[in-house]
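Just one chain is shown here, as structure tokens, and it is the form predicted alone.
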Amino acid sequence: MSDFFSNLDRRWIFLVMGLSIAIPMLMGVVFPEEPSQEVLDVFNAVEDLEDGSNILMAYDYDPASKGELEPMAAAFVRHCAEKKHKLYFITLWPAAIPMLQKNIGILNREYPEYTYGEHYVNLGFRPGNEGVIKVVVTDLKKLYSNDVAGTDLNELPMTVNVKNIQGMDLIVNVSAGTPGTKEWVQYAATPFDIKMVAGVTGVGYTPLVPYVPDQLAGVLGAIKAAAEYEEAVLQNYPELRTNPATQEGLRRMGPQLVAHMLIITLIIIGNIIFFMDRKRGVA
């Protein structure tokens, strides 16, 4: 036995690894989350509000992270829209207007109740990155005096009395880089105390972490949290899950559960026909 595994070719290896990413992928198998504190920490920021509370949705990232975040982006909308708070999408980055449509559209497919400029507005993209944060904390028509199709604010219900984003009652912010969560949290959310919660990549989660729980209500990293965040929702909202679409992030936790349990066998397979050969004099 370990002469086959020490003389095995390593192409095996990589096909058995690749059917372990594909097989879950295919069937779309959904294994058990269990959410932890901190995620439920960024669930009942939202969950907690009264219905009908102003939320600013700010989706800062674009298409080459949104395999990370846009399950937790959808599951923000959901949420919200299950608590039937009136939501104001903005982005700071130009890349991520098509995000702001896609996460829109499920309002639109979902939630037919929802009427534009009533119960949520899309604000869109302006330049400037942080400096944008900056000027919509005092005043926001000042750069944003018509929405995406170019309709004045003050024609729209919901926008006719917004003066500035100090009025909302939360940001939620997912972010990718830069400008992004960090930005938000030191131009808007600390020093006008206004609550935040965040949903970031992997590689953005650990900067983070010393901004909760003071700056920070919570913040999500990267697939596992967002996962996670999705079985929170649905153990609150049951009626969700006959829709296939609010366990995306809980299918894309099959893959990486099978693979790295693959990986984990194969170490200690390796390890194992090491001190094996060693004891034979071998190694």
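Owing to the predicted nature of the structure, the values given are computational and were not obtained by experimental measurement. Numbering follows the first chain given and starts at 1. First, how it differs from the form predicted together with its partner chain.
- Within the set Met253, Tyr229, Thr181, Thr159, the hinge between the two rigid parts that rotate between these two forms is located at Met253.
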Second form
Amino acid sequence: MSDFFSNLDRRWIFLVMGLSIAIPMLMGVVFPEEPSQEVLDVFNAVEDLEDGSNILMAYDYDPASKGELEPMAAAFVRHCAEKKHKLYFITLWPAAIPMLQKNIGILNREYPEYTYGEHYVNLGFRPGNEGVIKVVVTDLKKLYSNDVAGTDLNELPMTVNVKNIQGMDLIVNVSAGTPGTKEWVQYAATPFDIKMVAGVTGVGYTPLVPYVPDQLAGVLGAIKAAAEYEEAVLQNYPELRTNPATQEGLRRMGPQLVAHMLIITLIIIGNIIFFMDRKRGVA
Amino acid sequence: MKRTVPLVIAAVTGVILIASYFIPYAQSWGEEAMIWFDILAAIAFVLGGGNLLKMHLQKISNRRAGWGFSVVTISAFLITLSIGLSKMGVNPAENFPEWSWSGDYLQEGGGFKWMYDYIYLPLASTMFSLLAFFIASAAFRAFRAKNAEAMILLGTAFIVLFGRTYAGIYVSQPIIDVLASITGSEVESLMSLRLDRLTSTITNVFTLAGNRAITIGIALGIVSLSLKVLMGVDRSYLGSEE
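Please supply the coordinates for the form predicted together with its partner chain, as a counterpart to the form predicted alone shown previously.
All chains and molecules follow, beginning with the one already shown.
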């Protein structure tokens, strides 16, 4: 038995992992989620704002991290739309422009009362990484004289009087790396005292924890936090439950649970073999 | 001259940016410098493209190992660039219908958007999702409790792996209920032992402490490196002398 596992072809492990993700995904297995205090801090930062507040939606992620970050990005959009906030979409990543378009598509489909230029605007991408933040925080129109469609920002009702992003009531940043949350905290939120929340990948979460709660009101880490955030939104806005798209993060937790259990099982089997081999004097 | 001018530009810009942070009068100088930086960043895309072509064409020309991959890279680069620049399949923007090139290059139905949706997006997602398979294989072959440190790491990994899913609550809640009934204490007072709460404790206490130390160390390193760059002591960013 020990020899069988010791010489196991890694492709069998790949197959089992593939099945452990595919089967719960195809079966639509959903487990209950309980919003943690960390997630509720982020939720309350959006919820406690007055209806119609100005929010900068800085979405800095690309297709590689779409699976992990898209559910929380969508949940932020829906939550803000329920609160009728005014949304300013912006990105520092060239590959994120379609991600902005996809999230704006949620407003077009599910919130027809949201009008472009009055309730939301797509500022798109500008090159320069944190350099962009340093400029827009003092003078937005120096870099963004027009929106993504080429419309002059002075012609749009919601941007005509915006001098810089210091007037934002909240920055919501969904980030997969650099430039991302750290740069928004360092160059915008902290020096100009703008409230900020973020949603990041699992590996990006722990380096941001020291910024909470003074420089960041809260951080969502990976798909687990996205699912909890969705649950918090659904508990407060139960009418959204009829829309299956509002539970994308919750659905992705099914495959995650099975995959985690498989990894734990593999570690245990690997260690049993290790101790058996050591006992036999092989290891 | 070739090295002195960039050194002077870096030093002057650095001093302006520092001054703009501390002196309100100089704030507009810093803004001006950042505009220049953003313009240069846009030009850097062109330089990056040129450099990519140069490196891979050299590799193909010298028939170095893996030159076939360079052919694929250059072909993909040129095809993407030509479809993007020509705005293939893109309709004029609503605001400027008389200008055929005024449409957004990422417009729905356009060639570039098609490439993004059906080539770049699935490839990038696939590369990232491969991690799950390699982690599973590594967990089986490499994660061994060889000594006390490895055992602590394993224990932490188990708590986090359970705690980051509903399994954490499912497994530990009944144990907490039993513990509460045995000890006669309130369930709420033992909730900090639930695996999802333990995961939060690990993140918010142990990991946080380590991260703070690393962050402070990095910040001190950045300060010292920045000073060396501003004073011209560190010139590594200029490349080699050749």
